[in-house]
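Taking the form predicted alone, here's one chain by itself in structure tokens.
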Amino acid sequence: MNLILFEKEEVTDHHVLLLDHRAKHIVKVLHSDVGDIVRVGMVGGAIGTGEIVRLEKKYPFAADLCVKLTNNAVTHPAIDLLLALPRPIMLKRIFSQATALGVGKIFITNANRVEKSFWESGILDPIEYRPHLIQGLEQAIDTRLPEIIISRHFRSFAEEKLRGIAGDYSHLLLAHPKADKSLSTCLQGKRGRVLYAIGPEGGWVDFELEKLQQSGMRVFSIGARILKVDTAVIAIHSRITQELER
């Protein structure tokens, strides 16, 4: 954790008391004491620094931090991610490990090979998903949580919602092992706002990836290795990440 985050109703005349894991790491990990200063921000916020004014380092651990936020978040990640549904201890990570690599957008649709069961999962519910998105951004310094868009039926996604946001972005990017194109080669040309997209395990059928083309997505490869989808999810936003910084 290398920042400690504070929704704003926690906020009570600069003052934020932690009452829970955040309190343990101020104890256990930074071995912090009273007088301190660590490193704070508030979710949807700013960054700034909180003084320990009190601290119980016996459980239950408690920590008083008076706040001043000082510096805005970061920008606005430039990549957003479309992932089929995957497996829900999958995609756990995905929205811890995503968050930190830093998007703007997680848009989650069905395919013909994702599990119906994966649909009942607990993790689509917001109250579910919120924390693992927070550990992403105490572990990138940052306070701009994604947005998280859940689309149950590809078809009108793809027909309707994905032609509907092509605009907003300079690449529409789909990955394919197969594909005979290089995700250098599908970047070249104007700097924009990149959507690349991840399907699931066993890969997208061919509707599927007519439909997504059809929306203006343009299919590449990395290789011709197969990854899982946490891992094509690190590999692909690394590399499209040097692309864009070039």
Second form
2 protein chains.
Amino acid sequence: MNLILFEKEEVTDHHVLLLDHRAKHIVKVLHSDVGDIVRVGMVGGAIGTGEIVRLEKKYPFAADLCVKLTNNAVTHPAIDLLLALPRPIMLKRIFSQATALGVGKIFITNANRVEKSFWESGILDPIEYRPHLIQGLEQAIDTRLPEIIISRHFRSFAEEKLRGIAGDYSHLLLAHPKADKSLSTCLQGKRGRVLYAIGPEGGWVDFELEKLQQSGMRVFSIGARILKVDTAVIAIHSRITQELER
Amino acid sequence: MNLILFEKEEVTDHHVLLLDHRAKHIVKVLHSDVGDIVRVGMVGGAIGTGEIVRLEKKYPFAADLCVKLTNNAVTHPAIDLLLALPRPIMLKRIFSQATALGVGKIFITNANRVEKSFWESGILDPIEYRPHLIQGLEQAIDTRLPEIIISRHFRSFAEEKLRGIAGDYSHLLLAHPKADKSLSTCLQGKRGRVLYAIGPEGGWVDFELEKLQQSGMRVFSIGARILKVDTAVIAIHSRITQELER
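Alternative state: the form predicted together with another copy of the chain, after the form predicted alone:
Below is the entire complex, every chain and molecule, led by the chain shown above.
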């Protein structure tokens, strides 16, 4: 935890009272004392400092912070992600890792090779997934939660939703081991928001590839090595960021 | 599993008899039958095809393959990795993910912020870590196991070992959020093997940074966002690969 995040609703008269794992972190990891300053941020808001004005160092831990928000958080990431619903245990990790890397939106849809049971998972409920997003923000020192957009039906996602949002992007990219073009070739020319798509384990089927391409997605390859979904999410995000920074 | 790997010792007269999870994979995931051809590879050797000549489709699963090795495996990766020993559960994942991405060697050493208990973990035993490396190869369709080199003492690693191997590399790079130079700046000029270092959670301490830099490591940054070790391993590997491919 490189940033102590709190919700707007937790602030009363410039004070935030922490009674959970955040208080424990201040005691057990930061080894802070009354009078010390810790880095804080408001979810969806600015970053700043919190002065510890009261600290209960034994269980049940408690920390009363007097907070001053000063800087705006880091720049809004220019990258969004489209996933075929991964295995729930992997999705949890992707939520926090993609948030740490910086994404604006995560779209999740269905695919032929997505196991039906994945759709019954609790992780698709905001109450379940929000803590994983928060973890990513705490890690990366950011305050801006990605937006999670779940479209259960592939066909309406590809034919309607994706066409509707295509105009928001300068590039709609789909990772495919057999594509001819490299990522840097695909990203040449104008620079704007990028949406990149990662298929399910086993890949998209031909029908899906066709539909996604008809809605404007262009296929690219990062080489012959086939990566697991969670590895690919990070690997391709980094390559896109690297290209956008040129 | 995108490749069925076997050891040299398992081959008798062009036949390999599978009695473990590999046989189960052929039955349950590939839904293969006698006469079908599956993609196989020999650990440390070539890739080829295996014809199923006998198949036991019920537990205990068994598959007798007649194998023909034809192609050499993919190119030897030009990237090696140096880690401060991570939390064992994370190290397992790094072993398979880094192997899937392609690394030649993984050096593991100590650091001030490495918890002592991590050194007691079974995962540092080849018997424990080899299956995770194999998993990475099966995923990426590769046969070449990375070499794992464990140097428990940081100081002798940084002062002796690292200096001894520095000549093998065109670039020795150390990721640090506060560095001035970008990765692409650091990688300009001659191209050869790259060794990149990822510190422990919380980072290297100043003494360690100094020692590593004295032995030739140059610091670079990939931006202000602080990543967890496993995320950073993948993110930086991808960026280096992207640069080396230019």
